[in-house]
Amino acid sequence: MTDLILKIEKLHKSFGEKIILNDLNINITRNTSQVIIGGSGTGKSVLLKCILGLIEPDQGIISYNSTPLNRDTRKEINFYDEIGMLFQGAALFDSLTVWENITFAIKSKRKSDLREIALDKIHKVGLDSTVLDLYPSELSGGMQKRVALARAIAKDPQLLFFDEPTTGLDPIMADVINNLINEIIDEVGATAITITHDMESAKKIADKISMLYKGNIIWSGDPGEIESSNNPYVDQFINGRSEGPIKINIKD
């Protein structure tokens, strides 16, 4: 089996006249943590939605384990049973308890089995059984993020997606979540794809970082190489400078 779990070739997506993804190419190696950085509006979320099948690209090929993905093949290979997703802001169901949230996507099991699965996953994210019957409104933001992480790994996925995993968290809790992500990736043995603009998080969880700008990958490398990338766009972004080749349009 190839070392590539995901191969994206010449991916293009436009909305009207606005080009979001512009012949984007990226390879994701199995059992690695790939982080994609970039500012707002650079196409990170659209890329993720194209991989997940929530948006159809205009052109290009997305292959998972060498199988080109489309609506039919995603069903044929049970793609959605092999992935887990940590949404920005946790996105827990308010009306469901913690254990029901964690096991929401698992079907054909008894309630007692589902609770056991939820208990196992909740332990993996550093929580205990006392939270299983609580509702999201009874949890802190950091606890909600942990529950969402437990839900993401509930089916022992091969491929994990993290959408801005530290958004809304204070620096200490963000570091806790970053550590948990690293631990879970190692324990589950999954491949991870993270989109973020948080450079501290990117450097901590990535085996490889790629920067997306104007719909294309403009730089890729190891986390330790990014400070000396010699790419003016990367340099401006990672240092948070307003001056540089990246221009921000501020409209009234």
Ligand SMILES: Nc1ncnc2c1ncn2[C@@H]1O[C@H](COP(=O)(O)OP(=O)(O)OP(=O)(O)O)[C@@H](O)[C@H]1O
The other form holds:
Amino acid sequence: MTDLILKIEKLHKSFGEKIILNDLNINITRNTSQVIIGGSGTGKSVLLKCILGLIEPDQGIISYNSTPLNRDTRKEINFYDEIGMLFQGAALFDSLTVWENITFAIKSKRKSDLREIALDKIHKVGLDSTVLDLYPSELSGGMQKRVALARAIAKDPQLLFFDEPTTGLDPIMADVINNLINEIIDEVGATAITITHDMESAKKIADKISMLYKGNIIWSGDPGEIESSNNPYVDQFINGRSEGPIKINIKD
Ligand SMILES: Nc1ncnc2c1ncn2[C@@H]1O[C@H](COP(=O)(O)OP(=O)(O)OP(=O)(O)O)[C@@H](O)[C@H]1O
Ligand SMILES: [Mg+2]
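Moving on from the form predicted on its own, please list the structure of the form predicted in complex with the named molecule.
Okay, now the whole complex, with that chain kicking things off.
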């Protein structure tokens, strides 16, 4: 089996006249934690949606374990059983209890087995059985994030996607979530792809950081290298400066 779990070649996506992804290439190595940074509107979510099959790219190849992904192959290889996704803002189902949320995507199992799985996952994210029958509205934001994490790992996925996992959390809870992500990656032995604006989080959870700008990856490196990248785009982004080569179009 190849070392690459995901290989993205010349991915192109436009909406009308607007080019979002412009021949984007990125390789994701198995068992690594890859973080993708980039400004608002640079296409991070579009990239994720292309990988997940929620958006059809115009051109390009996304291969998972050497299999080029399309609607048919995603089905053939049970792609959706191999991945876990933490949506931005937790995105739990309000009308389902915690255990029902966690096991939502697992089919053909008895209720008692599902509760057992939910209990196992809830322990992994540092909560206990007392939350299993609660509804999301009865949980704090940090607890909701943990439940969403538990849902993301419910099927013991090979590949995990985290979209802005620390957004909206206080710095301490953000750190708790960062630690949990690291533990989960280590324990499950999974590969993780995280999209974030939060540089503290990026440095803490990444084995590799890549920056998306104008439709392509303009820099990749180790978290320890990012401060001294000598790349003016990276410098501007990580230091949060409004002055620099990156021009913010506030209409975007
Ligand atoms: N379905 C769509 N139809 C038309 N335009 C879209 C669609 N989805 C995304 N876009 C456009 O693509 C661009 C990139 O959007 P995307 O959501 O990927 O940004 P992002 O990098 O995730 O930003 P943020 O950090 O704010 O979440 C935006 O200009 C957006 O308006
Ligand atoms: Mg986004």
